[in-house]
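Shown here is one chain on its own, the form predicted alone, set out as C-alpha cells.
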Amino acid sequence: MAAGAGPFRPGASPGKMAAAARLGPVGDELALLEKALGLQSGNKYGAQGERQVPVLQTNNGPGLTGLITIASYLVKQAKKEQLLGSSAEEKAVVHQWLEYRVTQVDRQSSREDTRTVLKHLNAHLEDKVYFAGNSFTLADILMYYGLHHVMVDLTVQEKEIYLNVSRWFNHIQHYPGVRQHLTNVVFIKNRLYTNAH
C-alpha cells in the first residue's frame, strides 16, 4: 500500500446498496469507489446515451461525464491523490489502465472478446502485483469492479489458465474495502490438474 494511503473501509449500508443497485451497473460501481474512499454518500449519479456513461450532478457546477473523470474527482475529493499515482510515468500507466478498463474492458461483447482481454492483462500481471507495478492504484479498483463480473462466471480451470489474473484478483478482493457487498469468487490454492503423466 502506498504510504499514507490508509486502508479502505469495508461494508455498505443497505440503503446505500439499494439507492446503488437501482442505478445500475456504473452507478453501483461509483458508489462502492465513493465508500471505499470514505466519502459521505449524497453524490447523484446517473447515465446518459446508448453506452451508459456515467454521469456525476455536483452541487456547484456542471455535471461531470464518464467513468475515469468521475473516479478521479472522487479520488482527489477523498485526498487520496496516492491513487493516482505518484511520479508521473506511474500517472501515465495509472491513467493507460483506466482507458483500457473503458475501451476494452467495458465493451466486451462476446466470449472471444472475454479471452483476448484475460490474455492480454494476463501476460501484463506476469511480473507485477499490481496494473502500475508495486503500488495499488486507482486502476486496479476500476479493473477490479470491471472484470468482478467475468471472473464470478470463471471455471476453476479458466481461472488457472489467466493464473496472473487470477493471482491479482484474489489479492484485490481481499484489499481491505474494495469489495464490499460483491461476491467473493473462489480461487482453488492446490492445482488440480499437471502436465505430468
The other form holds:
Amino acid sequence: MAAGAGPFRPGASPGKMAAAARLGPVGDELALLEKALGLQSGNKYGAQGERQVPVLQTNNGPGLTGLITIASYLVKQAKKEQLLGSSAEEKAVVHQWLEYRVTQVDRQSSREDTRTVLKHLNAHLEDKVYFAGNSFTLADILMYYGLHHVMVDLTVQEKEIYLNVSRWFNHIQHYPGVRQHLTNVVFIKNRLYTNAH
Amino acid sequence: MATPAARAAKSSSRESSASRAPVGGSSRENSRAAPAARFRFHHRAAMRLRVATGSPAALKVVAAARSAAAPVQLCWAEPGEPPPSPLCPPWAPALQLESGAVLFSPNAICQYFFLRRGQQPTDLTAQWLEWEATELQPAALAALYARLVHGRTGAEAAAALGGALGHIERSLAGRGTAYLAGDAESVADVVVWGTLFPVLRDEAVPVAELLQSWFRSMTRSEACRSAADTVLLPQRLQEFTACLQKLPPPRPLPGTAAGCEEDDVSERALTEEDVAAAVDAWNRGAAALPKPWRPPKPVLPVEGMRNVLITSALPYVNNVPHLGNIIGCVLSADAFARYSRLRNWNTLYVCGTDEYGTATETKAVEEGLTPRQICDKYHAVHADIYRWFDISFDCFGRTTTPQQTAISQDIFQRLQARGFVLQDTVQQLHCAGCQRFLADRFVEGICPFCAYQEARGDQCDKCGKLINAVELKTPRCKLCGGSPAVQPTRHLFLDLPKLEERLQPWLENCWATGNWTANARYITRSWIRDGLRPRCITRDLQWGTPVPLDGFRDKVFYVWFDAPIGYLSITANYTEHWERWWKNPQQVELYNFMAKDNVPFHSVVFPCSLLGADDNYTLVNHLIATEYLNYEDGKFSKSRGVGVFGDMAKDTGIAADVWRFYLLYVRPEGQDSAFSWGDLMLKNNSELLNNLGNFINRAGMFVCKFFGGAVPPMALTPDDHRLLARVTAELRQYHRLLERVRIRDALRCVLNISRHGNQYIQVNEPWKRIKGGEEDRQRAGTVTGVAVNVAALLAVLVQPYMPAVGAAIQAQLCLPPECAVLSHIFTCTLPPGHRVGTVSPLFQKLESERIDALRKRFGGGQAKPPNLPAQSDPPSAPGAAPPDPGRIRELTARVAEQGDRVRQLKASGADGARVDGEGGEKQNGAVPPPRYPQLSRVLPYEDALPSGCLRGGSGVTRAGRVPTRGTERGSRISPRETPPESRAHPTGVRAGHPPVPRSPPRTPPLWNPSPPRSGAPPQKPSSPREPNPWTPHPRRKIPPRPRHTFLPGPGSLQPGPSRCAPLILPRIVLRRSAASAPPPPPRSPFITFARHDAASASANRQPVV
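Can you return the structure of this protein in the form predicted in complex with the partner chain rather than the form predicted alone?
To see the whole picture, the full complex is given below, headed by that same chain.
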C-alpha cells in the first residue's frame, strides 16, 4: 500500500485543503464523523505509526486506537447506538463491514485491488439498501468516507459497471449530514453503456 | 488488497457444485456415513459454520464458538470448494446465520458468538479486534509463511511478528489484568490467541512473561484446546502450506519487521561487519581451520576436551528394524556423532543389541537352537543392516555378556544396600507341569462373569469383559493343559517414590543446562506428576541376568532394569576403562537418542537406578527423542508387509546415502512425519540431483573444463563478498541447529548453501564469460574458484548426513584431509593452483516407474493378510503332550491377537478395575500373528511380530518396554498388583512400541491434541493424563474426524461419533450466482430505495441447487 497515505483523502478534493492539512486524513475523517453524528468537536486526535492509525486522546487512560474503535466510541458518545446495529446479528454485520473497510478498502494498493473491492461490494449491495440490510449504520458512513476518493475517480462507465455501489453511494452522499464538505460525486441517470451487463 | 484470501479469490474460479458435498473432516471416507445420522442434525444446528481446510482463521472461530457455547454446526470445506458467498474469500470461515445471512469476517463471527450470549463489545474489545485485524493478522501470516513455506524455525518465524508480541505484553502489564480486556476472558482473548497459536505453538519461541502466562492459560482452556485439536491437524497444515506456497510472499507491512522473503532476511541480516568478517575469514585460508582430532583407539575422555558420549536406544535382537526405528535412534545418533567428530569433540558412540528375555527363549525353542545361538544369529543381521546404512558406531555390542551381569548385579547390590529395593508378594498362577508362572494369556478357564468355558486369562471372548487371570474359574495352562494353581510369589521392586527426592533436583539441574527435546521433557514431567510407584524389577525367566539375592536366585532382572545397563556393559566390552566414560560426569557429556516411547526409562527409571546406586555415574545430559515416522499414509507393519525394513533397503538399489538423506530430511523432529515414496523421489531429484549434486558438479566441471583442472586465480568483488557472508550465515545457522541436535533443520542450511551457489553461478554465467575478453575471463575464473570452494565446504557439511557422498566430493575435489573439519568460518580451502581430480555426477535421477514399482512392492499385500477364516482350536486335553514349538507359536499368535483386542477395549474406556488387571503382556500386544499356524510357518520370523510393535519409533529398544499395563493408569506396577511378567514375553513393548489398533490409518495430529473425543477406538496414552498444551501428546491417536461436528451448545452436544455424520445441509440461500441465473435487469441508481426492501431482495435470491 502507499505508505502513510490513508485511503480516505478528502483533503485531496480541490478547494477543501485547509481542514485536511490541519488534521491529516484520518483526523479529518473522524472530524467529519463527529459532525455527522452531531457531536461537538472537542476530541483530540493523534496518529500512530507509519500507517497513521488514529488515536483518540482521552482524559483518563491510554486513549483509544484504531478507526473502528474510535468511531464506535463516538457513536456511543452521541447516543446513537442504533448505528452500531440493533440485533446481535446486525451488530456483527456492522462490525464485519467496518473491518472490511479498514482491512480491505484501506489496503488497496493497485487499480486491480480497487476493482476487486468494488466488485465485492457491488455483489453485496445487489439486494440491499444499506450495508447491514435495511438500516443505515456506521458501516455506511465509514464505507462512504473510505470510498469517496475511489468514487471520485471512477469513469462513467465504471460507475455503471458497479451499479449497486453507485446507487448506494449516491444514496449515502445525500443522507443528511454525511457528505458535508466532500465533493458531490455525480452519477448519470440514464445508462449509457447498455451492453455493459 | 493484501490478504491471501482476496488473492485466492481472484485467482480461482470455482464450480458451484462442490460446496454441498457432505464433507467430513479430514478423510473422504467419512462422507459415506449413515444417512440416518445425517437426519439428526437438521433441526439441531441453528447456525452453520463453514471452515476451509487449512485456513488459519479457522482456529479462532472454532475456539470462539466453543468458548461462547454457540450452537453451531461445523463443516469443513475442501480447498477449491467455492465459498457460500462470492464475497467470502474461499479461505475465510463463513457463518451462515439462522436468517440466511452470511458472516465472512472471522472476527465478526467471533464477535457474533459472544453477542448472542449477551456479551456486548466494549471499547477495549473493539480495539483489540481492530488491532488484530489490521496489525496482528498480516504479521502472523508472514510468520506462518516464513515457517511453513521457508521452513524457518518457530523462533525465527515468531520474529516476523515484530512488535505485536511486545504490544500485547505492554498492554497486559499496563492494565494489570489477567486477560486482554479485563479480568475475564472475552472475545478479544480468543481472537488474538487464535491468530497467535499457530505461530507460538513452539515452546522454543521466546515470549515475555505476562504474555506467556496469558497465552498458556488460554491454550489450556477447554475451548481453545479442543479447537486446536479439531482444527490443527497436519493434513490441514499441509493444505494450508500448499495454498500459501501458491501465493506470493506476503508484503511486509510498513512499520513491522515482517521480513519473510528468504532473500530479504538473509540480505538484511548481512551487515557491513558480517561481510567484512566473511572476507577476512576467506583470506585466512586453510591455515585458519583447526587441526582435525583423530582420537586414539579406544576413545577415552581427554582432560580439557569436550568429551561426548552418545548412545542410541538398544534395538531388540529379535526385530528387524524398519526405517522408523533406524531414523528414531541409530541414524539420528550417527548424524550427530559424525557432526560431533567433525567439530573435534572427543566422541564415543555406543550401541548394541538387547538380547535377554522370553521372546528370545521362545524363538530358540522354535528354531531348535539355544537362546545364545539365536542371539548370535540375529545380532549379525542387525550389525549388517547398520553397516549398510554406514552407522559409525565406535562399538556395536550386545547385552548378553559377563560385563552386563557384573555391572547389573553391582548396581542392584548397591541399590539393595541403600534400601531402595522392596520385596513384596504377588499372587500368580503357577503351572506345575511347565514349572513356571503363567502369563495371563497363557491361561484359559471359565469366565467369572458369564461362565463361558473358554475365557482367556485376560478377556472373555463371549461377554468381552476383561479378566484378571487369577479370577478365572478352573484355569488351564494353555501350554500343557495342566491346572495351574494360584501361588504367592515374591518379587523385588525398585522404590521409585523414595528415589524421587534424588531425581527431582537432578532433573531440574539437568533441564536447566541440558538440551532435552520438548517431548522428552513433557513425558518425563507427566510421569512424575502422576506419581512414581515402586516398579517390579524381577521376572520368572531363565534367559536374563540372574538376581544375586537369596530367595530370588531362580529369577532374572526384568528388561527395563537390565537393558539400559547395556550401554555401560557394551562400553565395558569396548574398553576396560569404561568407568572413565560412565563414572565421570565431570568430564563427560551424555547424549541419549531414542524415540519418544523410550523416554521414561531414560529420564526417570534408569537415572533413579544410577542415582540410587550412588557411584558417581554419568547421567544423561541431553535427551533427544524423536516422534514417530509413518509409512506413506499408515504404519510400518511387518506382518502386513507394509513398509521398508532395514534389510530390504539395500535391495531397492537406492544408495544408502540417499536413504540416509531422505530419512534425516523427514526426521520426525518435533512432530510425526511420514516416509513417502513420491516424496523420496521428489527430494532426490530436486534437492540432491538438481540442487546439491548439480552445483557441486558444475563447480568442479568448470575447473576441469575451463581451467585445466587447476583452481583459477580469484579477484573478489563486493558481489562475491556478499556470497561469502551469506554462506557464512547459513554455516552459523547449521552449527546453531546441530548444537541443539536439530538435525533435520540443519540439513536445510546445507541445501540453502548450495542453492546460493547455484544462483551465484547462474547469475554470473562463467560459461559465457570464459569465451569473452580478458576481463570476462578473469571474472569467470573468480566465480569458478569461489564456487568450487563452496563445493569444498559442502563436502564437509554433508558428511554427517551422507558420509559416502561427502567422501566422494572430497576425493573429486582432492580436498586435503586436514580440511575435513568443521569450524564456524568459511575459508578458501582450495587456493588458486590447487588441482582437482576427476569430477563425476554424484546422484542419479529416480524415475517414477521405478518408484511406483517400489511403492507397490513395499505397499503391503504381498504377505498374506492375517485375517483368514478362524481355525478351530479345540482346547487341549489336560495332560496333553508337552508343548511343541508350533503349538507355542500358535498360542502366542492368539495371544497377540487377544492383546490387540484388549487394548481396543481399554482404549474405548473399559472398566478401570478390569483394565487394571491387565498384565503387561497385553499392553505389549505381544507375540506372533493371529491364530494361523500355517501362516506363521511360512512367514519369516519377523512376521511373528504384531504390526503394532513395528510402527515408527525407536521401536526396537527393549529398554522401552513398558512392563505393564498399557493403560492410563500408567505403566506401573505396584507391589499389590500382579507382577506383570513372570508371564509371557512382552514382545510388543519389547519392540518399544505400544501396539496400536490396526484399523484406521493413523492421523498424526500436529498440535498436542487432547485424547480424541470420538471416532475409532483411540489409543490410550500410556502415561500423560491430560494433554499438555505445549507439546505433542506422546502416544496419541486421532481418529479420522467426521466432516461435521457439533460444537457444544448450551447444555448439550458433546460431539460423538454417531452424531458426526455428514449431512446435506439446507441450502445456503444467498444470492444468485452469476452462472446459474440471468442477471437482473440493471437498476438505475435513482430507483427509490423503498422499492428495494427485503421482499424484493428475497425475490431476487434464487436458490442454486
